[in-house]
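Take a look at this one chain, the form predicted on its own, written out in structure tokens.
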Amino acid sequence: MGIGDIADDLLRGLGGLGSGLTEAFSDPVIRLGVTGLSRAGKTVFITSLVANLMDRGRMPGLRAAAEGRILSAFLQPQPDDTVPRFDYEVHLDELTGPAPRWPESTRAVSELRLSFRLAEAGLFGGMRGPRTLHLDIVDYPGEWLLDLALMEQDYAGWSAEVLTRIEPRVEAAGYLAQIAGLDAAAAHDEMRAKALAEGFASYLGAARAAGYSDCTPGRFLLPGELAGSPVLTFAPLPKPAEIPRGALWREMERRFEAYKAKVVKPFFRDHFAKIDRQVVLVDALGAIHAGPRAVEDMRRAMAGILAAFRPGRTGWLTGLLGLRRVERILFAATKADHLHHLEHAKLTRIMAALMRDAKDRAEFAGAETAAMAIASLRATVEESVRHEGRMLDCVRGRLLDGGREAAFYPGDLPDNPAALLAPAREGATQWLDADYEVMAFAPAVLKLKPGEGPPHIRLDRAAEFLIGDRL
């Protein structure tokens, strides 16, 4: 059962028929879903567009904000009583106290809602009163999303896949081994189901480590409560000639289908299904220092996300129905603190151009896109520091190791982007001419202003992007 078959049983279902009508004739809801791969900077994301959407002195891209037409904003609670609520405010008191950090890394689905009461625009607004506006964001792992391709494979073609991938990493030289010469027709045997399925886990960490982006079956990595449990324990295997009752082949492509119909299928019947925004967090910066074969590796994933969305405008009736398209989707490259300003544009043209082939797809079935450097929450201050006789544009920051200040010059980034992306079409495995560095900065000690949200870059312009048009 493919995505599109997924969808088709969201149709049928008397459920979304209930929820849709209920919808339409209540306050209007908007769903967006934040997502992005491992280090991406999502729930800082979710903690500052929060913070800023509350208290608005720090975003003047947002039209409503800064025409006055957003009253208030205030938290409330969320609809959905079986999905943890996102820890907003445990979050926003690790990134603002007086010891600042970065919380912890998104590790399941969670949701808030923040509710607007706006007025309206226009010569006559003032006579219809204010209106209310809920937005429901929904943060989950960007290795689940990536898990939903899944759907349109088999265990054979996905094994095939996998390992022809794998067999030139490093990373993967450990789990290669642990399969050369096994007999995958041979009698099915747990102990050995389990030890491969713990080494292939341990390839999708390394691999993950190393700047790789599919990292898939995303839940080898977040297991969460299935951690041991039979859906997660097979591995890809070279195919056998003959695959007789009982074999392991058998098993483990028994447990590939079950992984698919009981984890990817209810993750995006009941979560991803429902979102009408989208917004993708990309490290661009650490795959470019990863080197070309992350590079690749990463604009292959997103494109193979694209085809996970369903996007496009919703009409009233399929939206009355209860279905929903992604009508908007913004590719954002976080830390761009970590770069001087000037070279925020050549970012901005690289994710452009890595989002290119998911860009042509989501655009071609009339959903809207754009490609933007953002810093979710600003942790240096520019600097110019003369070296060997010029001036170079560098960052100032409190170094994530060790805590104290340094400045940093990280490369000039390229103006073309076909001079990153054609070595790593190519395959190669180092830039000829660059060597492009990336620092971790820590959060920087904040003293904030009454209705000033933390300091950002662009995160004003991702808003009025995202949800501008609804408020």
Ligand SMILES: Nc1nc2c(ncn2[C@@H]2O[C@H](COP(=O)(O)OP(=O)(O)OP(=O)(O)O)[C@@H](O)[C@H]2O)c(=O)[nH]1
The other form holds:
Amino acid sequence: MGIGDIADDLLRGLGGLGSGLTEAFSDPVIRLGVTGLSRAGKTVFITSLVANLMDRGRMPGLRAAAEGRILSAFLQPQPDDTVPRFDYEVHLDELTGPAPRWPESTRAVSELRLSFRLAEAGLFGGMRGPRTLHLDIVDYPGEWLLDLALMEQDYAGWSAEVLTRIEPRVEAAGYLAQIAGLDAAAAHDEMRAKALAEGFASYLGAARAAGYSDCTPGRFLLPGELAGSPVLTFAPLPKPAEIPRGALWREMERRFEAYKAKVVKPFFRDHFAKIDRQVVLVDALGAIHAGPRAVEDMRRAMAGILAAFRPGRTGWLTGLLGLRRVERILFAATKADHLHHLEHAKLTRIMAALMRDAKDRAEFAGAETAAMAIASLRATVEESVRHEGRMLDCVRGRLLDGGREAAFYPGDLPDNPAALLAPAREGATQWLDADYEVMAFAPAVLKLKPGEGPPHIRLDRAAEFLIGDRL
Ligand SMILES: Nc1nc2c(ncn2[C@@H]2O[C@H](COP(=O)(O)OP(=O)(O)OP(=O)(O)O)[C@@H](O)[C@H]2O)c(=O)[nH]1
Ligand SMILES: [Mg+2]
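With the form predicted on its own in hand, show me what the form predicted in complex with the ligand looks like.
All chains and molecules follow, beginning with the one already shown.
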């Protein structure tokens, strides 16, 4: 190192000293959004990420941890008084207790603040003393992002589109029968509106269970405190030729507009607009297991979700965001512990291909993106099993159903993602030459050593991509 370099470092160090003083009054904050469709793995991801950031023994891929620059990480009260706190301790107990189990489904937005004490990097870093960085993690359902599409639609257009889309689905038969003989021009009647909304919500629930991803409006599946209120008591109806005042259709139209104004818009304003970094969790393996229709539907839903990260598309969203941008977006295929590690690269490629359309546009908007295959909480071990004269790369775990231990051969993912995505796009109803085993493992019983977080796959790399540059 030459004299010039030392002088440079010294200058930088001194420059840093100045900013260190001002930062003491307002420590920097990164807001990390964690989203994904229901059951994608958000709750497990946040719980394991936080546990592994506090006990960093399994985080070699996070540079600041490997270099020993994270002096401590601790939970603090979050800054937003009206957002429920992410129930970290309860979820950690569920996952790592003596009888581990997966967490219950979570219904709404929640938040957690993790604060770091960090040592400065570099020769003269020590001169500045440690700095503080807050990481605010915000958990919200991906379905809420899909609602963005509603902002550009009116009730007539939305109804027509939804009714066309769900027409061929068996799950929709009940709702379609309900509206078959209906006169939407008849006078509004609350009991009828309620029955229709319930019929439509039960279709959405069935569609979700069948593996469809386009289950909006988002609050119909996750109503939270809005359950039963008029903003959720509407459903798509064909537009009658004449619409008299006081007609059922008119009232439905009014409620659809109220849903946009009172539910969708506030979410984007109060939560989405403040996010700096985003991880989108995707249960790609789950969709592959469910078949080509589910894969195609997931691809579309992802494009819908990612539209939100492409401001400029919707005028009012640009207005809300101003110059603010999500700086980094990670697309993570979760539950990679269902596969032998030799298959992980293929899963990452499938993930990248699934995201292609959406990803290119997000990059265009200036965000850095990456695709990864991860497991937030590793529930399996790898095992090679001899079967009919050849070795199969399997994973072994405790079955969710019954608790028995079993080894599974999950099936061979294709090297080229197009082998899955093309038939999905072309409307195939089942995979031709592959058979993907559906697996459900219970979380493993853990014996954690001091300083070690729960076992995972590539959670450290995910963290490095999402926040490493700020640590
Ligand atoms: N094997 C394995 N399974 C996982 C992992 N993460 C999540 N899962 C499974 O996925 C399910 C859903 O995970 P959650 O974290 O509850 O998903 P979520 O996105 O919070 O779901 P909602 O709250 O319903 O929206 C769990 O019950 C597990 O069965 C993982 O890392 N490994
Ligand atoms: Mg959850």
